[in-house]
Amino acid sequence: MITPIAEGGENNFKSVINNESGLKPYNGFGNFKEKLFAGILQNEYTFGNFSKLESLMIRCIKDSIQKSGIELNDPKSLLILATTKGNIDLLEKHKETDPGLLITELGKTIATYFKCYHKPLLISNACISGLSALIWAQRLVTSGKYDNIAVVAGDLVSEFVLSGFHSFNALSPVECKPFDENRNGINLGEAVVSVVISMNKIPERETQSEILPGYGSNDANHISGPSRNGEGLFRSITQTLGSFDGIPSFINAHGTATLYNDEMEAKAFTRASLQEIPVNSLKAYYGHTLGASALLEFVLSDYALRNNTLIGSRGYHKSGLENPLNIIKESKSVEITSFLKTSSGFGGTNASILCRKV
C-alpha cells in the first residue's frame, strides 16, 4: 500500500488510529486553478519507462507476491487490475495519442513485467472498481479456478478528474466531513494498494481473515447522482448478508461527504436494519481515491478486524442525516468478529462484501 500518509498496510493503519490525515491544501493543481484539499503522493515513484501509476502498481504487486510467495507466471495464479481512469494524467503531458491511456495497455504493461501466465482481468467500474475486483477474486478462488489471485487497485489525482468533479460542484475547499451536518463535498486523493487472495492460510498470522461472497447492484438511477432511496446499495447489502449468520461488528461505508451520497447510504443501511451498527468513513484520511478507495479501505478495515480496533470517522462531529447512523467518532479497542464493506459510484454502481475472523 502506497498512500500520502505512509507506505505499507501496518504503517497506514497505525497512522489512521492516531488520527493522521494525508490531506493538504493546494492553491490549484496544474491548469486547475481552484483551491482544494487533496491527498497527493509527494515522492517520485516512477522508474524506467513506466508511468507513475504503472510504477506504483508494479511496486505494490511485487511487495504482495514476495510476501505471499506466489508467482504470477503460475497457471493457477491470476492478476486482477482495478482502476477508474488509469493513466489519465498522460493527457496533461500532451500525450493524447499515447496507447498507455487505454486501460488495456496498462494491463498489458503490468502483465508483461511480471510475465503473467494469464491475461489480467481488468475492472473499471467507476468508484466500486476495487471492491468489484475483490468480489471477483473471492469467487474465482473459492470456485477452485485459481489458487491465488493478486489484486491491485490504483488511481491518481489529475486535472481531468479534478475538473470533472468541479463541474458537479462536488469538491470541498476544506477537509471533507463524511456524514457530518456541515459536509459540503469530497476531497480527491491518490493511492495504490495490492493484496493476494488465496485459499492458503498465512502460517505466521495468529488471526486469519475470510472473505465471504460479495455482490454488486446497479440501480441505473443517474449518470452521477446516487439513488435517493438507496435501492441499489440496499439490494447489494441484502444479498451479501443473506448467507451470513449474525450481524457485522462494524460497517466501513463509502462516505464521500457529499450531501447525496451520505444520505443515500444512510437510507440503505436503515432499510437493511443496520442503523445501530458502528459505521465509519476513511475519506477524511485519504480523500476519495476513486477505483482504489474500496480496496484501500477494505485492507485497513481488515487490520481493524484483526487488531480489535474501530477506526474513528475523521471529520465527523454532528449528524447531518435524515436517517441517523451510529458513526464512530474516535478510534477505540473493542472485540470485533466481522465487518461489512460498502462502496458506491457513478452510473448507479453499488457493491458490498463481508469479512470475518476464522
Contents of the next structure:
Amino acid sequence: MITPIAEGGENNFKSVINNESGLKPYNGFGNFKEKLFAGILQNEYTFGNFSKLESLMIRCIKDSIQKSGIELNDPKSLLILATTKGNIDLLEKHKETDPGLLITELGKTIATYFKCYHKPLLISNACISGLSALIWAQRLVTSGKYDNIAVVAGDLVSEFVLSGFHSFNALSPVECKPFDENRNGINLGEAVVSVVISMNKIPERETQSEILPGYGSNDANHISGPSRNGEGLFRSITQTLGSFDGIPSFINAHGTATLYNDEMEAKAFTRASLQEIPVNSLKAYYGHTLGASALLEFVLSDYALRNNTLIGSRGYHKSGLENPLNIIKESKSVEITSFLKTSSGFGGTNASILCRKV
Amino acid sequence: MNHEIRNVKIAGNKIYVNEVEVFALPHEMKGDAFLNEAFKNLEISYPKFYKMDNLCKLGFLAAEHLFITADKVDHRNTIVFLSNKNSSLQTDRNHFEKIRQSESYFPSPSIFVYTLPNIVIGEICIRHKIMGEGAFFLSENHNFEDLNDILEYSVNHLPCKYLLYGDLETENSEHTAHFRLLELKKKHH
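I've shown you the form predicted on its own. Could you give me the structure of the form predicted together with the partner chain?
Below is the entire complex, every chain and molecule, led by the chain shown above.
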C-alpha cells in the first residue's frame, strides 16, 4: 500500500499504532480555494507514460504479487480493480479527452502491464468499492474459480471530489473526529492498496488469516444521506455474522466522522447487539480514501489481528452518539481471533466481511 | 432451473419488454426528450425522476418496465448488479464544468451526487424497496459478457431469490439499456 503515512503494509501498521496521522492542513488544492485538512501523497510516483493513479496501482500490485509469488498471466489468476473516480484528475490536468478517464481504460492499462490472462473485474461502488472487490475475491477464490486474485483499490484527492464534498458541507476544516461528540465532517485522503487473496496458505507466515463470506445490503432510503435506522448496514452485518459461530474481537467501522454516518453505524451495531465490541475508525489517520478506504482499513485490521493489537480510534475523545459504542481510545495489545469490517456509501450501499485467524 | 421473469431493452428511442415493443418515439427526438416522454407514458407520480441525471432516468425506466407486473417479487431478496462502459462520465463532465473556472466556481451537490455510477442502483432500490446487495461493474461489452463470473456465482451461490442484472449507457444522447430479472432456484436455499 502507498499512503501519505508510509509505503508498505507493515510500515503503515507500525505508524498507525504509534498514533501517526497522514492528515495535514492545506490552504487549498488547485482551483479549490478553501482551507482543508487532507491526506495527500507527497511524492508523485509517476513513471513512463502512466498517470499518477496507474503508476501507484502498478507499484502496489507489483509488490503484492512479488511477495505472494503469483503470476497474473496464469489462467487461475484474476485482477480485481476498485475505484470510485479512477483517473478523474486528468480533467484538471487539461486532458479532458484522454481515454484514461474511463475506468475501463484504466483497467486495460493495468492488465496490459501485468499481461493478465483474464480481463480484470472492475468495480465502482461508491465508498464501499474496495470492500465489494474483497467480497468478490473471497467468493471467486473459495468457489474454486480462481486460485489467486490480486485486488487493487485506489482513489486520489482531486478538485473534482473536494469541491463536491464541500458543496455538501461535508468537509471538516480540522482533523476529523470519528464517533466523537465534536465530529463535524470528513477529511479526504488518497491511497492505493493491493492485496492477494489466495487458496493457499502463506508458508512463511506463522499466523494465517481466513476471509469469510461477506454480504451487501441496500438501504432503499436515500441516495446521499445515511439511513436513520441503519437498516442496510444492519441487514448486511446480520447476514455476514449469520454463519459465524463466534463473536468478532473488534469491528473496524467506516466512521467517516460526519454527524449522520457515525450515528447510523452506531444504530446498526446496536441493533445487531454488537455495541459492547471494541470498535475503531481509521479515518483520522488517512482521511476518507473513498474507493480505497475499506480495503486499506481491512488490510490494517488484518495486521492488527495477526499482531494481537487493537488500533486506537484516533480523534475520539468523548462519545457523541445516541447509541454509545465501545470505541478503542488507544492502541493496545490484546488477544484477537477475528474482526468484522463494515463500510457504507452513497447510493445507500452497505457491506461487511469477517476475517479470522486460522 | 432459473427462470427469467422478464427482460427490458431500451435502444433507438424504443422500449421492448420481452422483445415486444411497448413504447417508441421518432428517432429525431434526442437526449432528455426520450427519457422524459417515456416517463410520462408510464403515468406514475414520482417527482424525484426529474432530479435524476440521464443514467439514473434510464435505469429507472428500465426497472419500472421490469417490475410493472412482477408483483410476486420479494424485493428485500433481490440483488442488483449493473454495468456499463462509461461509468458516470456525462455527469462527471457536468460537475467539472461547474468548477473549471475559479471565478465562476460553483459546484452543485445535486449534480455531484450523480458522479458515481452506482447511484442508479440506489434510485432503483429506493423506488422498489429493494434491500438486497448491489454493485456496479465497468465493462466494455454492453451485454454482461465480461461479468460471467459474477452471474455464475450469483446464480449458484448467493442467498437471494431474485437477480436484476444488466447494462445501461447514455452516450451522445443515445440511451441503451438491457435489464433482466431472474428468479433463482437454488439447491441449498
